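Shown here is one chain on its own, the form predicted on its own, set out as structure tokens.
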Amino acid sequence: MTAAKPGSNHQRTIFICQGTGCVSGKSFDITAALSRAAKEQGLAGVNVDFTGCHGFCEQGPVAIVEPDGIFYSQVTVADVPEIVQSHLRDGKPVERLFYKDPVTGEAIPHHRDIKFYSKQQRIILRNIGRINPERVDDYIAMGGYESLKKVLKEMTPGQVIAEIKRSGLRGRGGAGFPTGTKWEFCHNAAGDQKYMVCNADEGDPGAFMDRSTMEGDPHTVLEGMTIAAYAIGATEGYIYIRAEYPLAVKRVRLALQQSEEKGFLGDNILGSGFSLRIHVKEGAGAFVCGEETALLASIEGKRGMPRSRPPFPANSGLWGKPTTINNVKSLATVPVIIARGADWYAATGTEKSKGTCVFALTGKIANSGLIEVPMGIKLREIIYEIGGGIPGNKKFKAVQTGGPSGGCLPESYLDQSVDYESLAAAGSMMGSGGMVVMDEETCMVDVARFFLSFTQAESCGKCVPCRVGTKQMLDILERICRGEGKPEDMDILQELGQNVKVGSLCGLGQTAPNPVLTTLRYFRHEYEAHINEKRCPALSCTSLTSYFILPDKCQGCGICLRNCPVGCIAGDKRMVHIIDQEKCIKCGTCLDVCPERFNAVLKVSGETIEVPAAPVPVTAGKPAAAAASQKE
């Protein structure tokens, strides 16, 4: 790296993200400090500019020094003097900002080192990061509109289909359906007014892939969805984009107003007698409306519940009106599509499933954030070189790919191949992008009831088998949780998840028994746990928990008692205290308050430690040579 000498006309830029998550971290106030503080220091060569979400969430708020490429970590507005006097203004870089490695510990200063990066392949996410998003001339500088220009000047609707069909990409909303397939079904059905809309919808907890690419990049979602309109002959567009998005709806509403104002959007749109008018619907945050006919039936203003196919939307979909919808993710990789050709992507993945995909990498695991790799890339790859591996020394148990209705693969699967086909063997799925990691303090039992809740309150009830079936099966699982279960509890919960797999309506209730299905045939084990021993192995269920209090490591310090929050605990001062168990709410608190140095409590399932009826002496409950000692 070489420096700029101050007053040169050398430009360095730092980049400041403004994703959502650095937001929260107050990123607009460290941009106007460093705006301020660059202003104040006279440096005529530097500029602060802020970007989309980075993607690396667990280390924001996030800013890069460019050309220097130097990565700062989780910046506060209390560092921004010393960035601007020691790097933007004498050029040595602040190395106490600097990432650190989780495995090695070593200081990392530039971004393109960072394994967490470098081991990706960006084409969803090539320009975020790198563009101000709010700035329609940042987007064209990087290229773009010029597939839009390329596909309207020089190719027709079929030869558009045809060049995405080549590429073989395929839906990113979750099903995985070739886009082409669905372009070309619209294009060739009957109809003087057709739809375009982007499913924007995204409601899986913990994802965050949608609203980055909107806020970070919205004008690729625009010009792919321009593109997609073009080929299959809509003239109307919307975008439904959920109300709890608010900085992504803000961004896409100015990407709209700068793309009219540039012609790329409107009537005539750059001279070519085509015409395109989008719209921001704002969806009221029910997951069940990521399901694509429940989507429109939203837009038309009814309740958002899905119906039965055929007719399928290519035919009759928004006011019965032939429509296509896509992903987010599907329409911003159409542009690079058309400006490299379908040869190009195609090269990237495996056979079946064709390019990249993004995956919000979350739960225990090093490196948390927003992540795009080649499909076909291994689990044990994401998780132990982009994710850093799992904190803490702890064993990795299970991921779960595909949002609450995935599947959860055990470590037996890390060498599993990330593609459509693979998954769906392994008894998970790719679905919109959800990748949630577990470590060996999980249990498999509560993350299926967890993830279980979620569906089954998110169930719009239109069908008997999702309606009544989750419900069914979530009350099997939160009387296994809390040690009521019986054996044949895991037969039922088994035919009862294929039933409601097989009975469902839509693919909220044909998934959402993965989760439960899969942690029955990979953690078996923990079910038996449960039911047969009254025990959980994680330590995890608090009504298969216990505190105990150990007379041998008890100081008396009455730190626990006095953090108790229902006063369970017993015991004076140099007394070994005791935990009343009736009335123990198993919060851990006395756990968690307990000095290390004396380690005095112990966490147990399914077993009672042998303990005083009543409060003694310190030394009465200590071994011999320790009360001894404290004799002498």
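Owing to the predicted nature of the structure, the values given are computational and were not obtained by experimental measurement. Positions refer to the first chain, counted from 1. Here, rigid core means the biggest group of C-alpha atoms that superpose within 1.5 Å across both forms. First, how it differs from the form predicted in complex with its partner chain.
- Core-aligned CA deviation for V576 between the two forms: 2 Å or greater.
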Contents of the next structure:
Amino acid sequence: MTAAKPGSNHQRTIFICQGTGCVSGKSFDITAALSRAAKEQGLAGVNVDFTGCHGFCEQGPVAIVEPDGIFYSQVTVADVPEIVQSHLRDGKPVERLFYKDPVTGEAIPHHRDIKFYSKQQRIILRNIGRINPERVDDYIAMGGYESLKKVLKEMTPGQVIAEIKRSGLRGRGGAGFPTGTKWEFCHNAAGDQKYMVCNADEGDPGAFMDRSTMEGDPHTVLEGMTIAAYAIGATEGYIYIRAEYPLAVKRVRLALQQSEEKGFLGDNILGSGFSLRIHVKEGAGAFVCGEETALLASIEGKRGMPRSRPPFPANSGLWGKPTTINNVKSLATVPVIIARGADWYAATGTEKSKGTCVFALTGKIANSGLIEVPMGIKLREIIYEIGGGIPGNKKFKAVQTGGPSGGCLPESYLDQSVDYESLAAAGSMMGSGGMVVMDEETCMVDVARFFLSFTQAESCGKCVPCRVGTKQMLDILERICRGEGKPEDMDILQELGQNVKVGSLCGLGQTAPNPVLTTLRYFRHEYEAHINEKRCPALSCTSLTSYFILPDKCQGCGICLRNCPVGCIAGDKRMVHIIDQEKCIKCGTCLDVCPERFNAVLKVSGETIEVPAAPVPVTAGKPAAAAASQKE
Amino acid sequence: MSDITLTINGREVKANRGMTVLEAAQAADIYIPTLCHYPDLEPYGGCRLCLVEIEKMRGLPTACTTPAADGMVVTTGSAAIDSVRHASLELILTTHPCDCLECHRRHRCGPYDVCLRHVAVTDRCVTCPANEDCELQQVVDYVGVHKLRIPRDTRPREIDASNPFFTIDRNRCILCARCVRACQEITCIGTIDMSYRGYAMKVSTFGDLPLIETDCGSCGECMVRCPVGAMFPKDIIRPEREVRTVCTYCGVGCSMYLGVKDGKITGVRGVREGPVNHGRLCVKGRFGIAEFVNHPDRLTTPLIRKNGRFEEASWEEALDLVVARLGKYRGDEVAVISSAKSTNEDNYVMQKLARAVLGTNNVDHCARL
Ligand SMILES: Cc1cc2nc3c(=O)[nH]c(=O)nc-3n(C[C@H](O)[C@H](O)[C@H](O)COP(=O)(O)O)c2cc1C
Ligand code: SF4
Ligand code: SF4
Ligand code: SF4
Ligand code: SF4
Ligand code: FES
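Switch from the form predicted on its own to the form predicted in complex with its partner chain and give that structure.
The complete assembly is shown below, putting the previous chain first.
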């Protein structure tokens, strides 16, 4: 083995992200290549390790070298030799792989200086990206399972409940119900057998915070769940994970095994006399199975359909026994509250919404990814500081929070505080933490249609307002987007939406109209343009847009003609080309291929451009001629 | 024993613990419209018509699912309730033939009347097997829906006529799930369930097979609970009157009403108060009685064997012959076999004859199933 040069080969660990996003970017291969290269170079002090998701999936695969704190983005297998030789061996970080600020273009070497991270406050995600999720000792080294020990040795269930109540923790699964109060109900319910259930179904499209937590720090979920079970008096627990999360399932199963081996689970935990057994139940991936009563039905082997409450699960849950259901993030917060105290936790957030919340930030935003921020933060801070703003100099139009049934808030709400009450008052919700940013090219009617098409398809079908009401609303929205809207449609949508909200059985139907109702409230003019003028202001609804070749700009190059997939462009060399509007399928290819210096294809909505009936010789020789003809 | 007291629409109502708000209201003769509720099925909460307001409870809870509690203050009608109830009913009607339901002439319309509104024959209430026995008609009349503002979905849906006794016509199905719950909770077979999600939801069998190719026992418990004409017997004749009796097929002794018209059995209905069956019947009792009673092969007059051939005879002749022959035997020299296809009343008399008159306990009948 070659001895490394002194001073350059200190103890260094390179952590490669093995969250689902980075894994799809071949981070397994990168890890293997790094291990091999480090071995070949004989770097004894270098550790190659992996972590869960860092949240910055946009930049994946990512890696962090500690203790330097150097952050590498978009790493490939080809970059491995350079990282190993330059950084791990010679101590010289590879600048080329540094993250570049999307606004300033500046390369930022340190993880802590990247705005995406520096504005965040990580409680739930505290360990993710810093520990190997497949080693229980890593978790223990971060203080893991200390809270469980404290609870079992020093606290009664009543004291645990009181502490959680005092912390102000509210459920992170969407409804925001106070967690301590929920535990208290179940604790006080009469029953010989009680159950603790962890809701890890996470069915919102685009949401992946629960998955990241389970993949990146599974033990914190188990610790929180065990504390909860102790508080309510449950001896059996279920983790309901969707089967589409194989990595999360694998890591949770491994963590369960390790935790049992260490005596943190099973019979007579840590000699306390308290016993708990946790089972993993894989869900088949229906969105509605995230709803707590549907989830319980699914665990029982029935069709996943919600049922009316009362009776609440706290009194009659799984197999009719008192049951508590908590979201992954709610449970991941519990060990921290126990360790650092309710007062410490309650110091973050607003009066009624304490602590932090996790969002999956996506859409028209520079830095998409997973973020954790204190409650009460402004939407503007999330979008412009953490998110890095809207790419391509586009204008912000709306932000949708809370998943597919959240509301769309306009620019005037950017200084809105992010918390349960404020978002609800604005017609949106906290939900499970989806956040989709939209720019000026987004059509709000189409957005409402899109989200409703999801909730409609995912409705369980049990109750009439949701099953039929959302379908009728969707039909109307589709008609409006096709340019077949009628003036009375807006009133019908408003009234139907309100009735679906009030009349539906479960949260799915009760929130599904939100995107429609908020866009009607904040973007009414877009509906009016679609219905009254047959115009889509964002030029997004295909049926309402058309493409024209401007006679004064077309140079007759023929590129569009050759590329049009349906051959509906007429023209010849040096002849002005013309689109047959009847045959055009509005694919936009001609606009994309027309050379930028000619810029002869125009996309419009609600207007037509005068063009000759048949190709005529090109006149647009000089820019002056073009300008002159445009004036006519 | 009444042990709790509620206030419903300002009236004090006594109820039993364990009742739902709907049951408490019904016990006090307060009407709340329902479609998915059925007395012997678990609460479902799907049709959303039974919405009420309850003090200290959020939103509009459904009366059929909410347990009644002492001191509850319930209101069954308000502007908020009416709005949502009306909307739900309107939505149900978009998935059900409804032109007749909106029509004020429905009650006077006969099957041969010309429809002045040109409603398609298959859509007319008068051609529906459930006409005048339809809960949807009752609810529409109560809530008062006169015009749909949203379009009706008229796309044809599948009809399953494979079962010899009853048909499922999904064009009329309002997805109340009573049939599904009956098959699961009452029959405990679970042949039918809801399949698919959202608007695509429908009643179906495992693998969407025709009913006849499944483990369905054709008991018809599903069918009798259908509030509309989506599940109906293949033989429908409206009876003139009903006669209460006990099923003759087996030893269980299910109570039933035989529907009778022109001296013939038209159909069978379980007796809800029947102590052994609580209204339930099996395929034989529900669908097999009219058939054998009305069967052309059935004997309607006694036969006497003469020269090796059966010949029709009068009752006098037959009874004289029986008396003459039986008179030669005493006690256990005789055995009596009667028929399960006779009525229980006849069989009772038969064993009286054997024991009291002929003096033997050698009496049995064929229903040892
Ligand atoms: C349609 C629907 C989907 C839901 N999906 C989830 C989910 O995926 N994960 C989750 O934790 N909660 C979900 N919920 C919320 C749960 O019903 C429940 O409120 C939550 O799991 C309770 O946990 P908490 O108190 O810790 O938030 C969903 C609710 C509805 C109505
Ligand atoms: S609101 Fe929708 S998802 Fe919820 S029970 Fe009703 S139909 Fe099912
Ligand atoms: S939009 Fe597409 S189909 Fe229409 S003219 Fe251009 S290339 Fe052809
Ligand atoms: S007839 Fe009986 S067994 Fe068959 S589907 Fe109906 S309830 Fe089930
Ligand atoms: S067939 Fe009848 S009972 Fe079954 S769901 Fe449809 S309407 Fe209800
Ligand atoms: S009867 Fe209560 S919801 Fe249908």
